[in-house]
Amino acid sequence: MDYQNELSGKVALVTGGTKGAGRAIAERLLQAGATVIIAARNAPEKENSKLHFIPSDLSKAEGTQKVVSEVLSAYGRLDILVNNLGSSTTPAGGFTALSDEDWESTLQANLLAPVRLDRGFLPQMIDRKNGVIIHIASIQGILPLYDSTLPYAAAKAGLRNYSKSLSNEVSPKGVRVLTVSPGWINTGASKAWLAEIARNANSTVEEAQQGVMQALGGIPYGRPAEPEEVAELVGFLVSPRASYLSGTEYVIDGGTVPTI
């Protein structure tokens, strides 16, 4: 379908937009005609002069304030906010392996960063009675892996709840709020992780991938998502074609979650 100009004139921000699904989302919105800003701690892996990069550590309050100030100063408004930033760097081993610092850093990046950015950009969206906010959560918000990503799963569960609550508040004021919960995504980081698993287990990457899918309880579709597949869903949700969608969650996981 031709979506080349459906976001023409719109200003969009994608956090964590320098790699993986965030990068794919940013490029998808760019293809649809939006002016796209990306924010992350590290510079893009591949340079694209059409994507406006703001270096910032969004896990810190001053980092989110820097992005809000720079975007509103440079563009005067923000129409689309995609809170894609997410990370899980905590050690495996369950609750006893986790310190306060592990919990706090994960909650800051995965829950409080979106909360702060929403708070910074929502007033001008409400004033104009127009805007879209996407929260990229995870199926781990409802399908946690306690032995490996306990704080991340808890943070994403909180993000899902917060997103629904925020939608109830601001949808009557003209701002759509939606949640996208991917399963496993085949990013560069994921490929490197699989290679490491394979090396440690003296197995093939294909065997490592099968092992991860089994740990998730299986992926009926038989593979992880490609970043572009997640980006296509987001591209639709922020477009005028999705104008009546708000307050709902869209799971894109190849059938991983075993319940309805």
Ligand SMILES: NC(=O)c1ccc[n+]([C@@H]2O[C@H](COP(=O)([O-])OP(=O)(O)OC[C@H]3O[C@@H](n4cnc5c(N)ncnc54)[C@H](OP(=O)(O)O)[C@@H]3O)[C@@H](O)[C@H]2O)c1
Second form
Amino acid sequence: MDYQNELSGKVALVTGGTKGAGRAIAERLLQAGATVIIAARNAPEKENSKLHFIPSDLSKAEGTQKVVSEVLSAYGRLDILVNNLGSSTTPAGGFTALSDEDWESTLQANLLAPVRLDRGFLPQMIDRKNGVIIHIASIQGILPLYDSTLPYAAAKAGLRNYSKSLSNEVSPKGVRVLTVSPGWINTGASKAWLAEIARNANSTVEEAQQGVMQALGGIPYGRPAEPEEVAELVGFLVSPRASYLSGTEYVIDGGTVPTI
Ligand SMILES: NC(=O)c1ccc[n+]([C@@H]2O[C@H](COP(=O)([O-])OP(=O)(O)OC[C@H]3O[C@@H](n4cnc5c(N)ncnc54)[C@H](OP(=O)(O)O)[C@@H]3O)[C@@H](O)[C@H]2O)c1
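Got the form predicted alone; could you also share the form predicted in complex with the named molecule?
The complete assembly is shown below, putting the previous chain first.
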């Protein structure tokens, strides 16, 4: 099969596609021949005129509605939806430090944004008996790290569960639904964070990386994932080569989760 053109004629949306894993996924789908739309609050720093950018705050119902309307009026359909957006901005300090607003904003971005986008795009996928939806969760949905990421881990656990239920409902109607749960990814934000840890501890970036890996309980493969490695998995899952895959979860973590 010609992998270079295997998504030719397909229309794909990658949420949070301006940075990190989302950007790598968007570029991987472009390489495979898809028409790719990306949505985020701010325009991408790295310009790529082939990516159709829609500015939107997807943690708000109006933001998801705007993206659904613009995509369907510009292209008439969506074949591939990669719900990649996810973030955790809540403070450290345990459960008492977390307000209702912290919980609500985390649930909006990590759980309700995918739910609303799926609801907006599914009817035309079901009508055409064709479509793939990917939910990017996290190993924190299986292996919670408490403290500041408590709401994020709970939201990602909810996303995994919802993804499976949705697959049960729409797989018989021709739409595949899958979950991808990455471990630590070496994104631009992660690189900046490591550099800051190293600066504050007067250590090297390599030492800071070892410290983070230890806090995760170790990464057997010895390093975080590159965004392109996550993108390669997604590129396969949305392709015709994965035509029988639905309702399953793919953990990409270099062996971090210690259980089978
Ligand atoms: N990085 C990791 O180690 C790691 C590990 C496990 C799972 N994950 C998951 O992998 C996915 C990608 O993570 P990442 O680290 O690659 O992300 P990232 O580098 O932090 O990029 C986040 C993207 O989402 C956009 N975004 C954030 N809030 C938004 C909002 N309210 N509305 C619209 N767009 C918004 C950002 O652009 P704007 O800020 O301009 O909106 C950006 O494009 C997420 O689901 C994350 O939970 C990441």
